[in-house]
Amino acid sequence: MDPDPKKSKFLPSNLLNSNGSSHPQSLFPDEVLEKVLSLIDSHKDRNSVSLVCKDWYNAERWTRSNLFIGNCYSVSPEIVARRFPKIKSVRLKGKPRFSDFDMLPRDWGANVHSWLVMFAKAYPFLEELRLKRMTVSDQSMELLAKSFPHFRALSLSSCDGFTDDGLKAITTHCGNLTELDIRDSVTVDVGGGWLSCFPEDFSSLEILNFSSLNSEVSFEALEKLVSRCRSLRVLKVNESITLDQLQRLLVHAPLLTELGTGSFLQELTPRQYEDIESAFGNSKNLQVLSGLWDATSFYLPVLYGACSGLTFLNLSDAVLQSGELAKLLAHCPNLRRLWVIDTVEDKGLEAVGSSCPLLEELRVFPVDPYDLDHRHGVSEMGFLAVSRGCRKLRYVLYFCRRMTNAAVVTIVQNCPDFTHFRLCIMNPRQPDYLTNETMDEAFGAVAKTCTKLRRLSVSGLLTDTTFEYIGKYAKNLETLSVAFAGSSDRGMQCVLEGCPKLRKLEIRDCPFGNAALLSGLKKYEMMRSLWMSSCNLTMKGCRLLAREMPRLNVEVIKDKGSDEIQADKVYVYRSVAGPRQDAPPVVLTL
């Protein structure tokens, strides 16, 4: 390495004198290139910059401070540390998405500890760490808390492995902490003692989210913490916090822009009702509201005073009926994002269409996805109502039990700018319930009409025709999720041949076999990952893929009691680090 890298690292060799100093006539001095690169935030754009030439590669590596790694096994900590010497912020993802559905063994991997050991050596100035679907032990938390004196932000999304002791290490030792965000994490053994470990003079917190933790916390400690942190912008508490306690917190946090409430299951006196209503009315900066466990029509009016500025309303924990939702939405004219449970039914979605003209994202979750006898919920009628009133819709996740081709065709005609279209018909291989035909034309219309489409989830009774449409028209598609669909290998082949920007392909319970798998030999190195489970793959086909593409990691997860021929679950991803060394016995790396 150059003993004085700042001196010459940005200049082409023909602009350097024999002693390494820059040429006086240089048209592109290092200060200019450094300034330009400092304005580029997108990791995709920075990756492109690094490919221009060797000099730009060096310039980019020396100026990068933020790092995103979409798969913790795609590269090793040692390679990262060698390439990027000045990283201050890391975003790291671990397990594939199907771990959310218990389709991976508990000891599958994605342990963050080896990364933290290297970060402690290479990046003692690390300030931010954001992890998703990683295993984070108490030992790792303690190492993190004691190795980075300037550490400011920790985000744990869908992570597991830590207990109360791990969080205590963070709150005790990270004196400059501005963000502690724990969301959707599997933390059975976390108590509430960690909240009392913040130092008495600690006051820097701006973001606190512990909504996914199930244990009770010390409200006295929470109230003292909130009252000291005058710059608190985001506060999301768990279900143990009552309405009365929430009112006291709101008084101490007038600058909140995001609030996750606790439980609404509390008997309030008239005076308490007035106080909580007044507290919400004074929260003029609120833009995001979530939580609302056990909310009922009696207590929802206390929110109305804070609703006019809301842009995101997350009701995925609130089992509301259509009338309750309609009354609430009447006070939310500026909503851009809305998450609800299907108990609102089609009539509730009609209220969405009439009250939310600026809506860009809608997610409708099932109250119970495993209740096959559930006859209520939402249908094509609610979706149509939303599409008529919300013409700016870009993102939809819609769980339902019935749908028609004609409805989907109309929906995408009303909202042609979808970038994310995730339609989940919960009954596998469900046809158009009116015509009994396949749902091919529905998703064909999505692929044809929505030219900006980047993510697509398909469901219902589908043949290879759907995948022919996708391969022919979905040229910007990056992520495709498929379940219980297709007729033959041809379906998967059409997608791999026709979608030039495809990065993630997730398939389960489909008839695709070895021929389909091997048709992507030229494609997989340009993708982040491929997941296939309960398909017609064999160990022989997976071994052939591994032999033909040595830069891919091909992992087969064997189910208990499965034979030696079948490949039950297959996870394929590109890696510059080679096969991982921490795979459990049930994971075979080919």
Contents of the next structure:
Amino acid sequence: MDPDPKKSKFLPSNLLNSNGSSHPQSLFPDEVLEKVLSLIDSHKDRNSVSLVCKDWYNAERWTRSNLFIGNCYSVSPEIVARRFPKIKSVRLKGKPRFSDFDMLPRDWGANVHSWLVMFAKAYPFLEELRLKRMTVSDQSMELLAKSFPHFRALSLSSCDGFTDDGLKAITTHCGNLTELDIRDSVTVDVGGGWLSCFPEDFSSLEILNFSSLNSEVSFEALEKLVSRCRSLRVLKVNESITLDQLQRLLVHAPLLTELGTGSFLQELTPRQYEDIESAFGNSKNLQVLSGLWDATSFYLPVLYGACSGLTFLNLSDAVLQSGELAKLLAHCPNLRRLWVIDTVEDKGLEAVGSSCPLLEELRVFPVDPYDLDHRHGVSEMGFLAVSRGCRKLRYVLYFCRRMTNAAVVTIVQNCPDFTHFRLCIMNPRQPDYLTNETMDEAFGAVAKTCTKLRRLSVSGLLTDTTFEYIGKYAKNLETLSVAFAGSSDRGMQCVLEGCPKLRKLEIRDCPFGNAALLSGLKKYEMMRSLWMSSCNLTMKGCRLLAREMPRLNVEVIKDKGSDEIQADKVYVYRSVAGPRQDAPPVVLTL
Amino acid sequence: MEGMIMAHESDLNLKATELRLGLPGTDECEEMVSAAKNNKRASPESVEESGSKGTSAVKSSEHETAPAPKAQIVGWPPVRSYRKNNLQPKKIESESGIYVKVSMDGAPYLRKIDLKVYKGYPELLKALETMFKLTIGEYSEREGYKGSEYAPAYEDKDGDLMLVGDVPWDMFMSSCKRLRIMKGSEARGLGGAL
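Pass me the form predicted together with the partner chain as well; I've looked at the form predicted on its own already.
Now the complete complex, all chains and molecules, led by this one.
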């Protein structure tokens, strides 16, 4: 639809069509329609609104202030600028998720710069920028820092490309900054000097997260910053901050709702121990706690006073044993979300089941993903224990080394409300360890029982039967991740044919070939993206797909030393911007 | 010591008479982690002709795959690299680990490492270099850690300050109480303590 210049149309209400029907949109002056639409936040609702008719499309585009783009290559900055004139906050995602696991070349793309150039021209009132899996250079950060006088919030999740210099530009020039969150963006060269560059009178910060920064920051600068920023509610420091330093920060910021500690290992004097204990005791507003590197049973108790209001406890950096976890959880009855490392073992998870009846989300990460020693970590027993005690569970991410069909069947009977079920049996193609059968029945039970399931990751020894189940039952499924599974093309076909809401499909090391790929021809335009690596695709199949579907971008990444015929890594996504121009040589756009 | 045990074993031919569950000749680490390249690459012609050839390709490649005990597949398990606890050695058997504190002159924080995780000095030094972001340099018996800004030292059971590398690794593991990364200039006097 072509955008019209804004014009006001007010027609008297007695103006009806000759056949007696009314045009509802012409009874509404644009101002009223825009007022109503400006109350709608959800971008999905807004997308629906814009499809009603031309007037609504226009009213919507003039009132949209939050821009969400799930794949930066699906549309171009120019198209966006033309359609939406009044954007104040942007959320942009770039690389496919498997880039988090080092499966993409370094310079694959998703560079934010061309977007920033457009934003600087079209949206000088931009306030917020939230990026995920994008490359952000120092040059881009400088452009950002100098182009938007009202800029308030920068959040970078899983991003790379910047150094200390880029962040310095932000902290030096963004005088109204309320949020600076680099969370899990770990770039090797990022030093800590940027923290010292906030101006002396700067005091607007509300959210500060540099938890994965590998370098030290100046504690003096940090302490001054925290004491100046009276509205600070989220503070997540990195491992370089010690316990006694943390105590001083807490004293300056008793209103914190989210805290990420630094290292929890230090030789403290009894006085220091008391001080930190009372600092935590005074932090009555804490809802979220993370960090806790090197926490041990000796120092964990200093936390207890702050735990009663905790809803999210992130222990994924704390290598704890079962007893330590159990003691800690006894103080956290209101927990909704818990992330732990598998050193807590099944015994620790039993404590979860008995202490956290309100739990909705559990993530268990492996302390050593590459260790083949089966005696450690968690098993089906731990998961079962949690499911018995935590009936409200709806999100699970579980890394384990053994699982059974029977356990999963029971788990989903206990907790039928799963929306996100991500089970990773770490040994590829591992069968049910008790019966030696495939794990088909486990995931069949998940698909059948969990009617609200939106995200699923499968693992273990799986045949096409799993995918038949998924296609047949998982009608709300939006995201599916598959690795080392399936027997033939039929598996993938079942999913493509059966799951109407599928948006993201990522597949690796499965025996799906060109026939499977091409069976989804029509489907891919309704999805955000498809990823297939180390499957049985060939260049010929990919070229055929690209030829048949001109509005899909079909990109192939060749591995080193592979032949002309194989398509090692294939990334397919819908786009109105055409093939991208910035692909590195190793990425072929067909 | 190790040499003596080995000679003894070959006399008794223990391996041949060992009671095991696997077929003779199979390795103990039987759970295989097939490397990515082993994953059924059906021949191009068969793929073009019919996708169902995938099944037979699966079976044949599983047959061929040799057990590779510590083979790592790229991107598997799907764990973010910042979670791989690079700065923290694996605490697999933390009940029996040998934990020592590591301090560095001038740095405000302590680290803790498990000596059992390392197989020898080179691994340990590499880990220290990564952990503290510095270079330690080459060790020599006569001159200690020459030419490097930092030198790793340790406090032993008797409270003496020794240079890391002066004693055999096993002896070091059992006598080291605490590690200290010193400025190179201060460590000069420690070389060749034995």
